[in-house]
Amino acid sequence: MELDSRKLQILRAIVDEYILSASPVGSKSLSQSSDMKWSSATIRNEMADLEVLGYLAQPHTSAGRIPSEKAYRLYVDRMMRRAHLSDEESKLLMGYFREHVNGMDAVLRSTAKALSEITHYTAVVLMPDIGVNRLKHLQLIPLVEGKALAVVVTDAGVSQNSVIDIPFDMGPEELDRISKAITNRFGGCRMSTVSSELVRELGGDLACRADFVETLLTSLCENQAKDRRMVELSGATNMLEFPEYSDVNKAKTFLATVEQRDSMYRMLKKASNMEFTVTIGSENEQEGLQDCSVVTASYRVNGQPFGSFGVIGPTRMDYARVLSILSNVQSNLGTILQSYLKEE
């Protein structure tokens, strides 16, 4: 038994008014669509045969049809018609961008809010990786003998408080004097580039602490690193809100599930390697979300990969829209982002 022309727009037309109503699909609504020229009679028999291929499942005996995951991923990969965006939605988009412009956090931030809002699932954005912003200012601040706090604020608009090992010889004046050194060498460098190599290199202020130069830049690098492995989450509870998750159980894991940022960092930072990416219920590797689907893209700075976002839903949701608010996420966070990493 072979997928036909004939079930194929069968299958499609479930899937689209499945997606619509979250209801079985029986085959006398479906042949009063203006788009089928078959009889009930005959779209029954080809709905019958579909559920046999996998592609189809009865949830009771007198009830309609439903789609398998099966028929969600050929819908995705062959069938979906590309959608476009209203005027009106492309507008709410930028609407968005345009009120929070103050850093590439507030950016981010405003992201995940308004994925969330337009798709109406939960959205998430993964943060970049901090090696990718600039060095704009460092203060190194005493605390107690042996101590002290480095604030780092970055071109991005991203700042960090760290507390570290000092000499015990070192005082306020050579903190200062040092923060100074090293604002004035590492301004506008990446994080990542501060390395080992460039810290040899440094006379000066720097020359008779090379090693502590060292330590302190590698460990402010690492700990922001390790700070900025965070999922911004937006509308989580959206999800309450579909039939699905009518099932206090089911909602619960669910949102377990996705404030476990340490999972949903691993998801979206495996996502940064690749342009879209759409999981499908048991294709999700996390538990939790093998009753949704999830549809990611990435987002490019001058080429190089930053990092990604993505919206959670049910695995009924309107793939061909979600794609197309990504395509246009995509394309004005890029553009924005520019703004605040400028080419070397």
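Superpose the two forms; the largest set of C-alphas matching within 1.5 Å is the rigid core. Residue numbers count along the first chain shown, from 1. A quick note: this is a predicted structure, and the numbers were derived from the prediction, not measured. Compared with the form predicted in complex with the DNA:
- In the core-superposed comparison between the two forms, Ala181 has its Cα shifted by at least 2 Å.
- Put the two forms on the same core and the Cα of Ser90 is off by less than 2 Å between the two forms.
- Shown in the overlay between the two forms, fitted on the rigid core, is a CA shift at Ile166 of 2 Å or greater.
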Second form
2 protein chains.
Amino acid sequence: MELDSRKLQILRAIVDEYILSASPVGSKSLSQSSDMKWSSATIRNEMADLEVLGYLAQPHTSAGRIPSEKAYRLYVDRMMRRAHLSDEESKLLMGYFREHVNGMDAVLRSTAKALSEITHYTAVVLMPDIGVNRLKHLQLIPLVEGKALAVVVTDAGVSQNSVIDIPFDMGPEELDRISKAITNRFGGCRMSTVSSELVRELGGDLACRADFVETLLTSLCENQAKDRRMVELSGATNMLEFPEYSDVNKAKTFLATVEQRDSMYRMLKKASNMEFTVTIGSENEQEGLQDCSVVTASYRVNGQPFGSFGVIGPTRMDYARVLSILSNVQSNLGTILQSYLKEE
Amino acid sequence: MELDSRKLQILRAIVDEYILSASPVGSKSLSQSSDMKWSSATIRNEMADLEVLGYLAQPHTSAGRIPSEKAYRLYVDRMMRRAHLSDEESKLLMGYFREHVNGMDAVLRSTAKALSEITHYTAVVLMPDIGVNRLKHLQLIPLVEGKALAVVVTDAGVSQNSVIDIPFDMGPEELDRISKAITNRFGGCRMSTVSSELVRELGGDLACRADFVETLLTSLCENQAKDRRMVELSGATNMLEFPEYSDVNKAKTFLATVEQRDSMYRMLKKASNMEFTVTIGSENEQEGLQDCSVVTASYRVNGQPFGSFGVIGPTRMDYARVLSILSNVQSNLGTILQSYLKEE
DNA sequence: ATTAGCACTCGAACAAACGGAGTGCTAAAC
DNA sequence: GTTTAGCACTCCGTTTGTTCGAGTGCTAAT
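For comparison with the form predicted alone, provide the form predicted in complex with the DNA.
Below: every chain and molecule of the assembly, starting with the one above.
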């Protein structure tokens, strides 16, 4: 038994309908909808075939059919009509970006908000990893005795604060001197390539503080890696709008899952190498997203992969629409981030 | 009709029981519970009186009674036995603070987390306002042409980053010079007291950049005021555990409300002047918290009011327990924050 | 003043009845 | 040989009815 054109058309119609209504689609109602050229009986027969082939499932006898994950897969890969954003929508989208011109972090947070508000699903954005970026400026600022604030600016414009321990005999002037020395020596290097040898090779009073400097630089990288704020989450509660989550327990599980920054981080990190990904239901590795689908896109600046962002919704999400929104955001983001690095 | 001792005892028992069970308390079950010296009939009569007096309400005839807001008010003001934290609990609480010694912001975020995890309610923490604090260090760090990152450190240890516009002809050296000049001149002054006259009175090349410096300083204050991250929220989804929120719509409303940083900010700001506040049900001004109660405490450092924090829970929250946790946190916080300012 | 007893009330929980939407199958129509 | 109309059947969701238990108010006895 093969998937002939009629089966495909019917399957697509079922998926389209189910994405809208969230309730099982029956042969009769389907045959009444416009541009359905066949009677309910024919559709019934085809539906039975599609069920044997694994594309449809029946919640129970005498209910309509709902698409299986296999059907969504097929839909996404071969059947989906690429949605087209209306002018209004793309203007709306642009609006979010115009609002914030204040720093890369703000732009990415804004992105998360835009995505969640426009799609009505949940959005996650992976903040760029500091390790691959090049150091541009390091400034140590004295706080209290034994502690200082380290501010790192990279070519990506990402800045990061962390409180670090400093030797007690290190005064404000020395902090400033070290800041300048590091900025001069390592400006332009990748954050992750600074090793103790490189530090020792420096002359002057920096040499005798070599251990401190090395600890400082590695701890900055580690700090960043552990910093859970690398994933920006927005619109988690949007999911409560969907009948899929009218059960409070399901909602609770979902919210608990997406609020685990760690697993969101892993998910987005893995997706940073791919232009787009669509992960449907149980294809998700994350426990707790098995009833959801995740669509991600990655963003690049000057060809360098920077990070990724995605939308999480119910399995019956509107893939076509989400994909076109993501692709729109992807290019917007590319342009805007580029402008932060223009002098490179 | 007066509230004699017996009525008070019965009322307290009802409130205690309802806080635990969340379901209407009947005369019979109450009379069977330990240390109830009266028969169900007597309790019934008293309950009827208490209902007339407005302390109890009946969801419907032939159901038990539930406490009214008036009853909670009385309970909190006059009847509540102050709960005592077990050693385990207070150790647990201390643990949260020991974890993070990294900066004041981290401590306060940690506080929010501790509060929500230990109470199982929702916690909010107001970050200290930068305006009343004294400037300790200002550092301008070049980003791209025309933009710089301003990092402010105050005596409170609060640091704040914002991206600012700078004149195009201002190079890294000048930024550094200005940073030092401002730090020298205004170190120790309140952020909000820097006026244009003070700026002009400075000699040297700072004078010709007076406009810039003034704009800079005021915009830093404004930025902070607008920055919505001044309120740290934690454990909002804890509320889904309670039967009060087994209806998804109620849950949605609640979540939407507490995620509005603005209104949480107003609420906590108002509470910063009070040692403790307990706001019950409709006493809340915030639309959407009318079915909740909010308990707050303020924290001070060196007698200076700094900010406040609070717990939001269902009206039947365990006030005694929450209050003793808050008071514990209050003193912990005082001690820890003090240590950040010890060299003052 | 307190309490035992009783008739009454109401909601939650369970069961039976019903209607609707859907199905599979068969036989007629194209 | 497809396609479709028709029919009997299934099963869910809703409604209706019934029971059960916990609670109440009132009265009379303690």
